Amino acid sequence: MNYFPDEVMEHVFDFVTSNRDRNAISLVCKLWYRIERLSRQRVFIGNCYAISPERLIARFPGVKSITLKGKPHFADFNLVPHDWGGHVYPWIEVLARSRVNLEELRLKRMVVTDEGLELISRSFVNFKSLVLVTCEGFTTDGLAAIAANCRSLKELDLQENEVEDHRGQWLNCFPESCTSLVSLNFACLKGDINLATLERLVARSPNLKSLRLSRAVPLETLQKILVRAPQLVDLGVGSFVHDPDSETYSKLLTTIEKCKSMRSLCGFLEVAAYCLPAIYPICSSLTSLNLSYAPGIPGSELTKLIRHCRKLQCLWILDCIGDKGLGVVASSCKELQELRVFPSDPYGVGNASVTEEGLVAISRGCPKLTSLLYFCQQMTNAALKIVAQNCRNFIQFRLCILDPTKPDSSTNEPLDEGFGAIVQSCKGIRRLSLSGLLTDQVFYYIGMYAEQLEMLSIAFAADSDKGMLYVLNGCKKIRKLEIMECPFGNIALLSDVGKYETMRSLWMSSCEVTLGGCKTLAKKMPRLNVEIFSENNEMENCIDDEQKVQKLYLYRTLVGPRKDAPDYVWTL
């Protein structure tokens, strides 16, 4: 079948970058499998316990870039105990021992240690990129090792990590010869920063395009950095507080006007609203604006700022903008494709929160919207139907009502018909999160119409096992299913156990599943890891098969039960 030399096919395969497409290519024939195996350099692993590093290297000996995820997604909501697992050191150890030419490592929800970072810095001479997202376990000593020893480093990206700051001198460890940085993000660090060292590092990095600063970097230093790096495309502001009548503020105004390449702005971890006019000159060029960490900006000032941002494609913002502010977004940002509205007070019932009114306005003014995360106080079926009619290109739709069982605020009915309209109209939805009063009917709609759905998150919903069965039977492409506080029991869990081998994972917490049901599942499907656990060790000595399981996490794996499970995790 193959009329071209292997070298030609390998070159053709280099143009196929999607992991899904590469997987499909490898299934065509044995020759294509071999060529794809030897030529693949980038690998994504959605669960670090699904495969061992040894098997990964045996399959892809030329791997240079690895993306690896650890803890389940619900760890972001404190539903996974702190010491559950997700350790990356065993992976680093095997990769180092195997002498692969690792250049990029991207980790999410993993436990990273200083020893691991030190090993990375000593083992991979061409290491260029380290991205850590919501990781924990390391300190600035580990960052110092990366800075000192990775001489080709282009990217150091620290997003929402828990980092212990031993001292504020880790930036000093970048050698004077380091001129390769393209992206540097240390916004999550809380300790002091050597400001003079930071300025020198930026000055000798002519290719620096993305820089995100911590709150320890004041406005004076920001001004000096922008003088040295007018080529920045992405800027994360730390502290933005100063006297608008000062010389420093005046200099900042002049400097910002020269930043012609700026396209993305975020941060403002400490901000004085009266300083915001300083960034107006670059707003007309922005395509991305993230103010979700800027509670110091009142809604009125947000509205003024957004009126200047006519080209925005991505906007992350707090709900203090209000419905009227979202109306301004709708009238100003006609190119908007992604919107995330976060709660400024997720535990309270504030007057500033947005409602269905703001969402309807967005749907009417932003027809190109494809991704939505919307925290709100209330919602109606009528509003969701309007949204479904106006925005048919959603790929991600996540709506979170702060009272998760609240019905339609106008009719007091369940929100089934509104979400049903969303999945009927938006044929391409791949990720969906629901909240509000919901019955089995909404899951019937999801199973019937959400043909492309890959990830579904639900809580406090449904009437019976039928809800889960509708999803499992109808959503042929479902890969991740996350369920909390729903009345789904053994019938739903065991009706189609073969389905789980086509999925990445299933999470169920505080449902009606019993220990006996989990044992039956584990017996029927030995290639799945079925983990049950309780933080108070309720299951440790339990022999009653009727005992309800507090948390169930099952996932497919090629390597059997993991070896680092804590005592409270029971692998069946």
Contents of the next structure:
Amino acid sequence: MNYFPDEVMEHVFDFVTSNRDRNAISLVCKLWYRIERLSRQRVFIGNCYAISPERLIARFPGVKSITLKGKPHFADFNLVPHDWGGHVYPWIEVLARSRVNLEELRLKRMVVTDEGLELISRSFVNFKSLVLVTCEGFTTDGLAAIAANCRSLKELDLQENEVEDHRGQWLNCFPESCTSLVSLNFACLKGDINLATLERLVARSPNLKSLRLSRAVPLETLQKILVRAPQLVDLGVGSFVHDPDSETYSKLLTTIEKCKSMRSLCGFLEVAAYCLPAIYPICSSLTSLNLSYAPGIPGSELTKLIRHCRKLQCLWILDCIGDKGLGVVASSCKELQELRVFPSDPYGVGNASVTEEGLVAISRGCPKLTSLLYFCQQMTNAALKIVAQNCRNFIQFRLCILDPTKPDSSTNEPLDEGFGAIVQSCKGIRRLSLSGLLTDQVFYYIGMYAEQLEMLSIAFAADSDKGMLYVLNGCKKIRKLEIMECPFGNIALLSDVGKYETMRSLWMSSCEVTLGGCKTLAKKMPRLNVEIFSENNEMENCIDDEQKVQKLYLYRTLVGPRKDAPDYVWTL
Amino acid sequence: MEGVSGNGLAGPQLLDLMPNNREWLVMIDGAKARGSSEEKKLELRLGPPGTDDWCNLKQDTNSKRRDEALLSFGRLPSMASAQIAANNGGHQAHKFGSSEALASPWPGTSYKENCQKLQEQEQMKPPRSYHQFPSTISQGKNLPFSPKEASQSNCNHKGLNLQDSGVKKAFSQASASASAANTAVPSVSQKRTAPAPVVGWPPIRSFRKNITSNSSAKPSPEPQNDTPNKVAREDKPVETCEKKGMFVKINMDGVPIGRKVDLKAYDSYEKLSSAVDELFRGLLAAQQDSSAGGINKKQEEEKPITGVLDGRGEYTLVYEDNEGDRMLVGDVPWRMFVSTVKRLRVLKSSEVSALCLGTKHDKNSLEMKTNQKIFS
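Mind sharing the form predicted together with its partner chain? What's above is the form predicted alone.
So here's everything in the complex, that chain up top.
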């Protein structure tokens, strides 16, 4: 290995793009470590509190693209109190100060401020790509700064963020000279949009491939945009309501037919079912369809639409499609790899819902399925076993029965065997979410069979500490474990404290761990941040080690307890 | 304990899983040697149904702090099924109910290795190299188990989420722990009662909840207010779309002619507020126009009426409820408001404070903030 000059090694390493592979390369020897780190351009940091920006830059001075994740996953479901943390500003500050040539910043579940956005826009001359997923804390003013100052901006992708919309003219802030846009997604914005500005922006962006509009963009504007940008590959429709007899609508029909490159459709934030046939002409080439934000489309319409989509690989849909509709999906979409079925009525027991039948039908028709998120009313072991037999390639399997402790609906037994069949059959499974009535047994199976499991989400399951112990003992590759409302206590928590340093994080809420147990853990493992918090500040008043901890979030870190924790977070 | 060399041990026990001979060995840990015989068993046992020990889970009324429990396993499932057949006393049969699901008892080495490690760690003092393994455990595959020190030096990489080689682990001595829970966890809790709407369930992002609740024409139950952090909630539509409109009178200070507004046409305070602006902006401008004596005031000089909900504007929206009281608009949920409102008034804010309505308008909801931003 020493016989090749560094440049040659670097050139070889350039072909290795996966972060995991590059991490492995860096472990081979010091020489490789050095070459790799100096040539690394993309860094992924799964927990922004595990490392500091200074250390990142020290190791990877040439970094151009950074991905950061902040809050724990359960923050998506309102389990993490407000102001917990995940602030990106300190990172931007250090990166700016160190004159990193940042080109891309991808953030998930972080708190982003207008000041941060402005700092980005002013500090990084070559900044090209900003992707914010489920972030909060900023307004359209920050977007205006990005638009105005980032001369070579290619991508501005806002996915499901909480953005305060000042109804300013942030779109206007894109200078006339900005022609580099490739991807623009502002679907999550709630305020009005200057439509004329939008049209002009699209008109001067010949490289635009992906455009996702907010609800404020009406059908007329959509039609005009599509005329300007028939090269679009990915389209997020804002409002799709119009009188089908109108001229606009007929113009739209002709325009859509010209969009030969369209492969991905989403949005339909406001839609009338009778307008949907307008998109039939492009359905046959679609590989990705997301109608999960589209309110009020009856299952029959969805079914009619999907019959046209024979090349679909990714489908996100609401459960109003029903079991029959899923049957149509199964017979039409043979290439399907990813399916997500969301509940249209999460709290009620509506008629619109899917059951195990739909899932079985899908498994029969779509053998290439690798990723599933399925919200349903009921499930049976038998169905899961059939699914396990038919689809052996699951990488992600997330099943959510809306009634969280519901047993097998035909036998009233726990769903242990069904999930056990899934993990046994799908050797490559990496992400698993469980629901329904579950005992320790299912964890026994998971520990035994799910060798590649990296992320596990559990709620209302298990009978005793054994459940958690099976997982900690058996799942070698587990990185993220998140648990709510399970009877796991200190025994499980403390049985193998070293394990947590091999994982990214552990979340336990409403379990049986006590303050004393957490203290013990924190004492033993100085390189873990063990954070305790609750809704109110009761933890501060609590000095009793026997007290149960409402929320525990622990994660490995190289930089010790964080300094920006709010009052209610107690780092032991 | 059945299936295990019956030692009737007092200390926490561990079972070594031996792939070769598929037997269970009991390893006695150091704790016992240290004479902690008075320590109560804190074991998690996995035994076939029929064993009494199955229920021997921390029901001891020991309130002392104990060492961490260690996992102990019962029989292999394949053996267990035979046991079940023999010993089925109606114990939790579901535990090993359909062991047909398990094609082979111990396919992967990782699980076994780990249990071996549990055994190893029991025997060794920290920190020790784990390289010496008893020969019986050789798998024909290197157990890549690095000593604690090495794993520490590798922590450098971990923070940046490097791929875990999956094996660099620092095992801590279970017996070294000072405290463990004495919370008695019942071994059997078959049916956990389905809870009332719980925070965090179902696991759907707020973003989605709002969309779906907006869409449903049928009256959907309002999601439990489980959002401690601020969420820009889109306003829920008013139910009852079929009923006839609900028109209430609305008067504005300084405008002699009143209007009527259909509350059913709106689903939020925000929309009502903008309706107020629409209804009265022209009229107010006309009034001021005539009072100022000027004519042909340009359209642009019509000032929008803003801030009626948060006290910041020149005017404030109040209403009279079914009990005849004057109330500040915005305190109660929209639907409740609609059900009690009888008429509306738009008063000058200065008058409102003079009237001392009392309620400090200190709503912290994002809705109010949004209104602020929209109308400021």
